[in-house]
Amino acid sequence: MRDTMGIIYTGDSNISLQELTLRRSIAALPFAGRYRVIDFTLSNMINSGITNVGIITQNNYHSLMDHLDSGKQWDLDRKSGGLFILPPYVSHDNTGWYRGEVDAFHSNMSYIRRSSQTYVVISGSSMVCGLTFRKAMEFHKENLADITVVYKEDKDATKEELSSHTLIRTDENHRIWDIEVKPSVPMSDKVSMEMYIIDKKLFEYLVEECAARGQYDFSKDILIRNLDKLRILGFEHDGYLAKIDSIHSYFKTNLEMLEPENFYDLFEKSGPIYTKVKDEVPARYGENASAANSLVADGCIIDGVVENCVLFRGVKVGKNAYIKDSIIMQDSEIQERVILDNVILDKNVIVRKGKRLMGQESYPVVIRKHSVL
């Protein structure tokens, strides 16, 4: 997929996710031990061959960039493509505040248009999945779309969540018929992975064309508006999915790490997942301490009891400390005596000796960044 360059926009912004995106973009969130969200989104773009990438901010990106650093861990640090982080700017034209998908494609068209690429890979940055575009590519050109819009068939989703999500509805021919974006009452259970596939040329032409419209949604402005003048088609993918949009959904797919055929299914079917490399010694256990069923990153120290828990780089737990059902983020510290229950602590938390706090699965407890309890 040399031919192919990718665009990842990452300015979701979500008061669902409350205190976790006071200072960092959806993108930056810390995942699974070690893991930013964004990784997965750029991993899946190099597991493919694709060694052109955008990542277009918006709001709070300070720590995505010293995520990215200058795309090493990608191999993306190279003299022809590579990573290009495209913040945004005040100009004549470009107001510095992107009204939408297309508003922030439409200011980056310099970028888009010196790339020597022929099609372009877009893409959102709070979908969490492994996968290759190598099928939808082979897919988008022996069916010769305009557009494959990348989806996944939940059959096991409930209407709330199927209704924060844009769902389409396919015939027989993969053709896609029908969108909805974000519907009260949903009529299908096909997921939008919110990844495209589209001639450059095209997707130049129609960024424009709806810049010129005073357009700047990707889905209705782009997408529904020509669902009848373009061939559209939706490619299915089969494995992992989950959308990060919310505390509930943020903490349920962490902790759905913890179980195997999820992990194998987004850290090893489709190839590795790359993130920002820290040297840390390995995780210490004493003398009394106790993991069970738990995700524990490098430099860890554990002295209590840790059950069903994500547990990030440095995060010390102490002597007789229960920790369950719960997300502690790098170099937080949990001293004695302390009892954590479906609890989201961020970055640097201390909570003192003795204290308990206490969540349920569908209401976690958040404690934003560098709180002392």
Contents of the next structure:
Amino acid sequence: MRDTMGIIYTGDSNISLQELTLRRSIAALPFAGRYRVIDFTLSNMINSGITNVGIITQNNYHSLMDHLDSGKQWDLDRKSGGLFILPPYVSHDNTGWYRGEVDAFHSNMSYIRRSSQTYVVISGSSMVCGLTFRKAMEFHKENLADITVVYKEDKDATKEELSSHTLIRTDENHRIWDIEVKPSVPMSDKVSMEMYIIDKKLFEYLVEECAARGQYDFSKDILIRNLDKLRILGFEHDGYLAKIDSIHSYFKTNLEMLEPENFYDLFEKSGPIYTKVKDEVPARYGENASAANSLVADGCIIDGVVENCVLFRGVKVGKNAYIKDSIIMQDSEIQERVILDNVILDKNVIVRKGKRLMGQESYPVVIRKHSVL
Amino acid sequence: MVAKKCVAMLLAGGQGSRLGVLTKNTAKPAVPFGGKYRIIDFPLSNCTNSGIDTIGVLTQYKPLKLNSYIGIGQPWDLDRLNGGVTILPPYMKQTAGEWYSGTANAICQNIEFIEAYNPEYVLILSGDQIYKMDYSAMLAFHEEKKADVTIAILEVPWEDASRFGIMNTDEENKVYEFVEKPKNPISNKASMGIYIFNWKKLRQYLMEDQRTPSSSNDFGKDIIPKMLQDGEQMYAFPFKGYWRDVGTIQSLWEANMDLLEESSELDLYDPAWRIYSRNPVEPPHFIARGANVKSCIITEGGMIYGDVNHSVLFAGVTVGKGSRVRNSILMPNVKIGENTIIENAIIAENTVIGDNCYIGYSTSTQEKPSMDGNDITVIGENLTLPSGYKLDKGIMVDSENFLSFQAVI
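Form predicted together with the partner chain structure, per the form predicted on its own context:
The complete assembly is shown below, putting the previous chain first.
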């Protein structure tokens, strides 16, 4: 797919994960033991053969830039194309504060115009899945679509979950005839994955036109307004999808990685997931360690008991500590005899000897970065 | 090219025949070690951490895996505009070509590479040792002593001294005598095979050595004794810390097992002295319900459904349900089926072992049996052992002979 460029929009400020997103964007949220959310979208693009990717940043993008670096780990340190980080800037017609995705695309129009590709794959950054865009692209070309929207039919989702997403309705020819953005009464279970394929020339035109009218929302102002005029089709993703839009969904989807089926779907089916390399030492289990149903990253030193957990890189679990149903981020230290149950520890948290923390499955305890308990 | 103060030359061409099937298709420095490393990661990381950024790697035996592993040196931060890592295989000259006939000859054939950087000093390293060492401290020592050559030495236990090349020194660490494997050692300062030479001096000795037909073109056997004989300033730099030559099955196995100690002498966790490696692109490892992991090292891509005790597991290893792995080293992408028992074994890369197998199985229930090299079972790379396969302890098999060694228990 050398004829396709990728744009990842990481600026969604409507979603808040409280403590976890105070100092980072959702794209930079740690996920599944050694990744950040953006690694999945970015790797999906790489695995599709896209070699020109622009990443639009808005809030708290320091940790994202630190993570992406030169793009080397994704093989995007290229002479032609490669990785472009597009931070906000101020100019005579630009405030540096994006009023929506379209505003962000408009601000970065010079990069988009300069790119030599014919098609654009646009993606948000709060959905985690393993897919290549190859099939979606074939679908897009075969069906002569103007815009293809990748969606997931989520039969198990509750009404509350559905009503926090953009939902689509399609006819038997995949044509989308209705789109609702965060409806209070969901009429469909087809969740837009905020991933779109579009002809670059058309994309440029639509963005310019939208911006000229002072409209900035991609779903509302480009998709919904053009349902009659353009051939907008839905392409179904039939694999695993994690939608990260709340502490609860973050917690739930991380623990879903412990199901081999989801794990396979995300990590093996569509190609490797790349991330920043930390040169950590392999994980070491002590004589009294015990682990069950857990994902453990490199650099961990485990002397206690770990059950149904996701441990990120460099986590230490002391002797006689017992950790259950929890997510422990990078370099956190759990000392001897600590008990954790339904807890999310952000990076570099220290839980001192003998402390106990209990949350609920529906309401996990979240401990902020660098806390000492 | 910009001149460099010190250029490192890493001898990585040896066959390592004592590692048997493990080096059948791989040069010794590319043999996996410690869960995610290969032996060569140690000298390369030491160089980077010591501020030495120009390294020539001399390859000869089965270099494919080594070459592709080193690549442009990016994992060790050695992808430099000026310097960096360069692979130096033997090559044809105008009239003829020749293989590297010895360690000194290998350097001699690459004088042009060294001259290009016009260094004051040359550091000679070997690719079969596990240790962390600050070469810049050794270089400072070399300069301070105004030495012509400095040899790193390790004080070994007296009873082992007769297995090493021993340096006899005065109280200033000036070497006055070098004895290869002495029967009655008068010092326990063993040469580690790590040398710093003044380049001009070394160049002169290399040229002279080439003109001596009786020479075996070896640093330990020819260059060092000759320099000592000529009264050059030779000093011994005392190294303290963990150092293992992993040239045999026994020592390779032991050095891996050393990492399982709670306070291992080899500290790989020091952020100021990382050991870098080419990281596999794999998800975190998964420990299933019902699995049991104790005293072991497991890395990314692992899928553990069985029991793993006192073992080192590399990237992408699978241990099936009901299987038991003890005192063993499973190299990258080894897959173990269900209800298989593996004890005291080294299993090389990409080998697949079926269900209900017994590998190196002994009826003794000792927690950590005393191992001598003859007791370790070694299985070569890329094999597929059928279900029900049995292999007695102490046997080494590869793709050519594994069927004929199948034991009946």
